[in-house]
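The chain that follows stands alone, in the form predicted on its own, written as structure tokens.
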Amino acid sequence: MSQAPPLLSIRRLSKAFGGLKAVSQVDIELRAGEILSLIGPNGSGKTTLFNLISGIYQPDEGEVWLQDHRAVNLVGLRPHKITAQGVARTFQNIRIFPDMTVLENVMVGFHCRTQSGPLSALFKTPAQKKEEQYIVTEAQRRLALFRQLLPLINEPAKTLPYAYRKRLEIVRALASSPRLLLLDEPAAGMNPHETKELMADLHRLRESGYTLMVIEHDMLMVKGLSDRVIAFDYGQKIAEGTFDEVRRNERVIEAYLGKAARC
């Protein structure tokens, strides 16, 4: 029996800013149901890679293929079109609407999947009311994946503790019904207890059918979360494998600690 094609295939992806190669000839394959973590020093190209996948930047070279019912090259598509294809992401800095409730923040994430136009919303047509109720129900269902948030659905987002606001951004990304979720430093700013809880949440997402690509600096999080790890330095992939294989790699040790660490 032939193996299913990768959900995501990145081939020879490159991006330079002036004379700086932020991403250089990167190849990555990600299979459905995997959790892949990207590690590397600050400035090694990890977030630039996310920006290329999600359409914020266009590459100088290379392809980004998403396999659904058919293979789609994401290069050249606008970010909202890529979201509609099934790729969602979060950012290093939280981007929620602080004065909206938890539920309303998640409902906003459904915009790429809704059909009702401005006139339907203005006149509250039966179709618009039915769609709005569907969105409320689906938003609650996604919030239930993060059990801490469900009791707080009517609270303003600005009143949430920091770790809960990070979760809220993830749930809002889930509202677009992605197959692939890109998480940029989801545990940043969390204490060890909060990080452990988040790991359990993300494993539960994978069990629910999501595929995750995660940028993370917390090595305990990377170890406890990842099926595979890819290490970057100066825009290049320098190691790939299990957490233990990557952490023992000499190029990875050198990237984090300098050449003296090899002596």
Ligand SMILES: Nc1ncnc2c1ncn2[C@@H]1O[C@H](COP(=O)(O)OP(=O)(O)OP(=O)(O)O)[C@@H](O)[C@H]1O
The other form holds:
Amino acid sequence: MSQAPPLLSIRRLSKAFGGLKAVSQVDIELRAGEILSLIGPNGSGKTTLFNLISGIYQPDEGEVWLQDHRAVNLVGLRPHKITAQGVARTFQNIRIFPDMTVLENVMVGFHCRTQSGPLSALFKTPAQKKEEQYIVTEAQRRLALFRQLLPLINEPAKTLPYAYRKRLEIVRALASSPRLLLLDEPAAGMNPHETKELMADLHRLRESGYTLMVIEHDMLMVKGLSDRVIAFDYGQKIAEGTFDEVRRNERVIEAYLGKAARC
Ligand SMILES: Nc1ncnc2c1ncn2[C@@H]1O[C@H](COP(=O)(O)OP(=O)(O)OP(=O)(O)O)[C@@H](O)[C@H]1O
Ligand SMILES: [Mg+2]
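Can you now output the form predicted in complex with the named molecule? The one shown was the form predicted on its own.
Everything in the complex follows now, all chains and molecules, and the chain you saw is the first one.
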């Protein structure tokens, strides 16, 4: 039986800043429906990898193939084109609009899929009104994946507790109808109870058909969430496997202990 090609194939991806190799010759394959976690000490290149996949940085070398109806190399595409291809992300530091409501924050995420231009707010044609209604309905549908947010949809985002704001960012990323979600430290700043709830939310997302690549430092989260784990150090992939395999890997232990010893 022939296996489906991976949803994402990263080959020899490299990026240097001056003399610093932030990402170096990285190969990663991700199957549709998988949850892959990226771990590694501070500064090991995890966020840079996300910035390369999502088009914020251009790599010096390498390819990023996304398998949709056909394989597309994302390298060289602008970030909004990559979003339109089905890749969405969240950021290490929350980026939401504090004065907009929860619902409006999610609605903003739909703009790459809709037709209305900037004048539509002034002169609404029937087609634009219909589109706006569609966006509201779809935004509510995405919000329903995170039940905790539903009762809060008309609240300004700034009034939400931190853990809810982190969730809101994820829901907004879902607005672009991605197949692949890149989450940069989604559990950072959450307490153990909130982290456990988030883990259940992310499992539910996978069951709804999303594929997830998650950068995370919280090892309980990584253990409970991941099908597979990849560890980074100095921009290189140093281990890959199940959580237990990676945890026991000598290079991984050295990367974490070595860094701690130098601090
Ligand atoms: N735009 C940039 N210009 C110069 N150096 C950069 C830039 N972005 C990242 N770096 C450097 O690249 C290296 C990798 O950074 P990156 O943010 O990818 O690490 P990380 O693994 O996400 O770390 P953390 O766990 O702290 O978030 C670091 O040494 C960082 O200082
Ligand atoms: Mg980072």
